[in-house]
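What follows is a single chain, given as structure tokens, in the form predicted on its own.
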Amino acid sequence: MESKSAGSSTNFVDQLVYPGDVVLDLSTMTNQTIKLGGGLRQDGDVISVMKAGRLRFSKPNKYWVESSQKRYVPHAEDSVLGIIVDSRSDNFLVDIKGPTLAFLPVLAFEGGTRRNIPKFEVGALIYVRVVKAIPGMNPELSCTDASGKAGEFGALKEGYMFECSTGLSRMLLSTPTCPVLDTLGKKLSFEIAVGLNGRVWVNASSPSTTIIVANALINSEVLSGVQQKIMAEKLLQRVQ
């Protein structure tokens, strides 16, 4: 949806907002068009909630709330992180949080043959893309980009895996990058594969640093910027 409107408001941006909030004005604003996204509605100049969440904005003009939820619905071009539950001749069973299992051909891989099928153990951990995501059928995946590369795509091997809310896998994902990550990884050496079903997997050198990364991810989730930067902080004054 698009608005005639405004400069930004940032009163309520990065911050939790409840159905009824009245967050942009458009009377008071000078003249421009802005985007609405999912969560907010227009009643005449004003522009108010319509789900619980955390206000977002990106630029140039873009408003929406972010929920948090813990049900995933697949949708196509996800990235998500699947679990391997079984596998049968052409495909492999992964677990993607969604209301189904989905389906992960054999062949779904860069190169990928009948000589050459890859073998995953029953509970691997598997970054993957969602291909189709019809509903009332299982979703299909591919270990593999649009153009036929295996890219970031795969087996994530070690590191530590948690489950989060789809809002905070959005807000790790987001651009630019979140403060919490920005903070982090100025300081840290990490890898990081942020799946929008609501799991996260981390992997560093060490033990220690996997676990504070993946603490202060968790902790960022209900903290507004400013916040998330000072707690990121004031976890690495710890380690130094």
Contents of the next structure:
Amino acid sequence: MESKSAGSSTNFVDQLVYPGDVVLDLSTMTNQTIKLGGGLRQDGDVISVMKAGRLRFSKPNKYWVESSQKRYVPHAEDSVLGIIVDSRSDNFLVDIKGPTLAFLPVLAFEGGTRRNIPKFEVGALIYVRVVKAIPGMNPELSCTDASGKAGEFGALKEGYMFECSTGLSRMLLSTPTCPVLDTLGKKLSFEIAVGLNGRVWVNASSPSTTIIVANALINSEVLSGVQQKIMAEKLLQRVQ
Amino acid sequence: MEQRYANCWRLTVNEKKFIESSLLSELRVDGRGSLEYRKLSIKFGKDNGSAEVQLGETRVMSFVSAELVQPYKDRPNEGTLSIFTEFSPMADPSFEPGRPGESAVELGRIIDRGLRESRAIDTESLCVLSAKLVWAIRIDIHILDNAGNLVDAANIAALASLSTFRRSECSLGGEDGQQVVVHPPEVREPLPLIIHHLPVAVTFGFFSNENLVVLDPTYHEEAVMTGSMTVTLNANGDVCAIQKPGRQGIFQRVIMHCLKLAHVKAADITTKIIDAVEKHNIQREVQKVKRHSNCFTD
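Return the structure block for the form predicted in complex with its partner chain; the form predicted on its own was the one displayed.
Complete assembly follows, chain above in first position.
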């Protein structure tokens, strides 16, 4: 705890904070630059909280509030799972669980030209990256990474997708690998795609494996690391 | 238009295929067997006649109230029973606030048919003064969270709340013996309704592959299935109502098979409801006993 908050000027780091809490006093920290992320705002000389969650700090000067919710607020550079809703002449309309539908330009694919526009049926599941997220505008997506390569982005075939909270998907993406994925991965082979918008896609060679993995992940939301490990091990014992 | 698009939940092609293909190997996405019910829990509120049922993730609340009204002309000696459903957009974004949708009406009708037309509630005992005053029982069903199979959950909630409901006792007085006196609960103990039997709804889901039948379909399975059948029957196996929406045709032998399964389930659910109601009644009696802890201290 002590070592973690080293370098920050507040003792709220990694604590639960609520709207209205004052976490930083700018008058005592002159000559410092800080960067604010989601859930924080400047009220004159103080930084106050706008949503409930845990205050996070990243060296040297970034602060943000992390919370778990069902609704996703689009953010640039997030990898998300989207569902194709409609296709227009220059955009695909994609549902990413945000307040509005997102646009996926038909040219935003590796080597995309007017001649090779991919075809997606309505209801297809795609793994995409948010490129632009400006309030008041529909978010813009892309099926390429920042260097223009397709990478792992694109349509996801087969498998099963379930929805969860944004907190769970962040936990699944965290490093080091979260205990439940680690334990399951040692015994079972499966593919997984986690979107920051609270959607997780799982695929395995047999449907029973997919179901086991999906349910283990859903159940692990409220468990601590050790509990997750025990739960996953019990599940694996039952299967074998 | 686009806003509406963004608000509704949609099924992906992947999920649809997966649910169908895993059902072929007798697997369901929540790990249940194909003829297994989800976990059922019944809770009661502080007031008489309120119950909250949780079936898996589905939550339904039901509240029973009564008032004195004039009876219908053709049935001067019978009280009335009416069912109102409330589908809040909080439960499912596809529910629109305001006017009840198609599913809200259908749900109300199925429960109404099961309860009223099977004469589960003795309406004649609700008569106070023939052709003048009868009790009108009103059941309000609120959907709190929709995770599939609302009909069964709402039906169980309605039964549980009816079983714990108590109406004020009333008697006739005055000079001509026509004056109705309603006794407040402090004066005379309120009376329970006379319930002859508990008609329990059991829902089956059918898929395009005719051999697939699931009990208690979830939200996702409801989106994939091509037809469903709700059987309302009591613990004795008397069929009170059958509702079969969807275009899927079902063979007679499948229906007979489902009826047999439903009978077992109905008996099971009935005991669960009765147990929960009894527990609640005991708890209420205990609360009623006034304890004077400082009576004997001095």
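Residue numbers count along the first chain shown, from 1. Only the largest set of C-alpha atoms that superpose within 1.5 Å between the two forms is called the rigid core. Predicted, not measured: the structure shown is a model, and the values here were computed from it.
Participant: Aligning on the core only, does the CA of E221 end up 2 angstroms or more away between these two forms?
Facilitator: Superposed on the core, E221 moves its C-alpha less than 2 Å between these two forms.
Participant: Align on the rigid core first; then say whether the Cα of N61 has moved by at least 2 Å between these two forms.
Facilitator: It does shift by 2 Å or more.
Participant: So with the core overlaid, does the Cα of M231 end up 2 Å or more away between these two forms?
Facilitator: Comparing the forms between these two forms, which are aligned on their rigid core, M231 does not shift its C-alpha by 2 Å or more.
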